[in-house]
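Given next, in structure tokens, is a single chain: the form predicted on its own.
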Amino acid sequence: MTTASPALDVDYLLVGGGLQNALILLALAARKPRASVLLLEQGEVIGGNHIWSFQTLDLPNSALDWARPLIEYEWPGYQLYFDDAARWVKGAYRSLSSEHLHRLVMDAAAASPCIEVRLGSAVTAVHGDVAILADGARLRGQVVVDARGPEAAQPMGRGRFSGGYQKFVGLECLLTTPTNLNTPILMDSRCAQRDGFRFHYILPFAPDRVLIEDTYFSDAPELDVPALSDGIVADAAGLGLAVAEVLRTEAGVLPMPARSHFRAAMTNPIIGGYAGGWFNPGTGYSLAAAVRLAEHLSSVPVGDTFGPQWRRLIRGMGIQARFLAFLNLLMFGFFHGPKRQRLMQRFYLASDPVIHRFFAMRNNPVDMWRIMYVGAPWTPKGWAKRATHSAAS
């Protein structure tokens, strides 16, 4: 393996085999071959057990060249179900297994004399350049990356104004008959509500396969995986899906903070992932805002890490995650019960561009006006006045 240098171990030190890390390896095994790169993960599999789905501009066309490998499963777009309306949203969709994930990094790792995967090494602690491993090794990088997990996360807290979380139960299943269903359903909520605001979300991997999640944007981050789990084959038929069996089931549960957690420093190292708050705020999704740091990492030389371009990102992530932090504020501070599905409803009902930039955290200045005040106001006082207007009526 190459170095940086006779006093560092690495480059690029990446701590944590999750979807941060492992989308700056992908990247820097592309663009930076000579580079030495050492991820550094306590388990024994790259990403763990997830499927990550991520829209049109979430994945910029200046990512391709590195990370059109991450596309397995692609569509033109989804559907959404509400009770009194539904709507198709043009733009690619596209998912990613923590498998084909897996593979991918080992396949890099493989194929570089420069770049080393290390499988079940437990790090107890980060400080500046250093990661000391729990059988007491030092390992230095030039660059290092701690992104050890929603574990690490600061804690949100509980009350009215801490925000939510979109938490779900997911079901792979392999059906008994064929599905006609050919696109994503991004969200479904003609279903009983409680906990939030819930909605079923659907993936179809093949026709005799797959992926039903039942979802809510939930005050509270409890989760009761074997009852959702019951629920998700009992309510299937009403989907049209006769489910023969469960392949995998996943659940999670994805901070929506009503402040923004993110926070990037101009040293080493840097906090990646949901602890340094490399999330939207407004989806709990991560994939857009990991991209944006694996191709920061990936386009300037390892001395300009910090330099003026690492400045711009930051900035604009901040100005992104505080506004999405501000709208779940307003959305579980005062919006509760059938407000809250009106208020998702409306919401969607925005142009396409304007939701695709809202999940890759693009949104502009326009964006921000129209989300907050234009036609579907997200302030307390227009909403509560809507809203009851709306139920009386």
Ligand SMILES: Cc1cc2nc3c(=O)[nH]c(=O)nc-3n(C[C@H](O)[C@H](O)[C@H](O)COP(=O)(O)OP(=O)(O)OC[C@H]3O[C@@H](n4cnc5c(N)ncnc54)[C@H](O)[C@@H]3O)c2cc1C
Contents of the next structure:
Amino acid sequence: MTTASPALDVDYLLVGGGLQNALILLALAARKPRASVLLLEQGEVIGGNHIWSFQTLDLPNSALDWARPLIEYEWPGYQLYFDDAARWVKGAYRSLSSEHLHRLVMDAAAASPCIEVRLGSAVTAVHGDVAILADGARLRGQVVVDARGPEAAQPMGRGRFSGGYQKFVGLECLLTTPTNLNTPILMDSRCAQRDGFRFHYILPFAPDRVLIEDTYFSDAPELDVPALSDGIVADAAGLGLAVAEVLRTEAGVLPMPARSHFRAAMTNPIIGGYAGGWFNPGTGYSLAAAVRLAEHLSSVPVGDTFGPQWRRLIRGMGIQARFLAFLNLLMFGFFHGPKRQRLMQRFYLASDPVIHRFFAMRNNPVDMWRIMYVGAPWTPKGWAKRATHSAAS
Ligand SMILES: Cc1cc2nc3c(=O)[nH]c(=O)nc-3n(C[C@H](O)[C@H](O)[C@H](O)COP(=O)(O)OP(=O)(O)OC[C@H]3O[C@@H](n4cnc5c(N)ncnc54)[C@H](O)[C@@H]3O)c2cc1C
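Can I have the other form now, the form predicted in complex with the named molecule, not the form predicted on its own?
Time for the whole complex; same chain goes first.
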């Protein structure tokens, strides 16, 4: 490995080999091929066991030069079903598996003498620009990103006004008969409602292979994985899917906090990824925010990492995170039972671009107004219709 300065071990020291640092490494590999990068991951693979999905603006065109290979699956939009309404949202919907991410990162490291990935390398502490490894070794980076994942994140409090959870069990299934479903169903809430707002989420990877998730916007984090897995297999027939075999199970409890945990300092280390609040509080998803951090680090000189562009980025992220967390305060604090389902249905009255900006944490002030007043039950019907009409035109 080459280094820019003899006083430092590397230009970029990445602690934790999950989604956040994998994206940073790929962006640096493409845009700064001469920068030295060292990624330290305690496990034996990059990215754990996940399918990450993302909407069209989560991966903006400006990032496609380095991020296009992330797209493992792509569809032109997705469908939503509620009890008495249905909706098609147009715009690329994409997914990638952790196996795919692992391959991309290892290939990037193999192709470059400046990039090193150390698997099985646990870090016990990060102080400033120094990471201390389990064997006592100390490594210094000009920029250090500490992204050790949800375990390192601030715990969310409990109580009516602390927010809630998006929690789910997903089964990747082989089907006995091919399905003609060829685009994702982001939400199908035509199922028995319990434990908050409940819906099915379906990704058709191939005619005979789908992911079926049973998802809840719930006040409580508890998740009975075996019982919900059995329920998914039982519900599948009603969704028009005949399950032959379950290939893989994934479960998640993603906090949707009522107060933003986003924090970013002006010095090392950057607490990146989930631990630093680089996720969308309104969805629990983090790919869009992780891309934003990767974009920043790969587009400014290493010495300008904490310069004016950083200040702009973190100010904008802070505003978005606070707005989205405030929506959680409203939803989990005041909308219970069928009211939560109606709230979600009304949110999807918004136009496609507003929905895309919501997921990508790029809400502008007009979007914020629309989401607060158009989608909310307290909005007079006439207003909602007018605003929906102007949003669509
Ligand atoms: C089941 C599930 C599905 C999800 N689906 C989506 C989705 O579809 N779209 C989306 O945008 N988001 C999704 N999310 C949310 C979010 O993307 C993930 O939480 C994301 O992985 C967070 O990225 P991260 O890099 O912060 O943490 P992680 O990806 O969790 O990575 C942290 C890494 O740090 C390593 N580590 C921890 N401690 C140490 C240590 N001491 N030393 C060295 N390494 C260490 C871990 O082993 C891990 O590899 C999902 C989350 C879950 C749980």
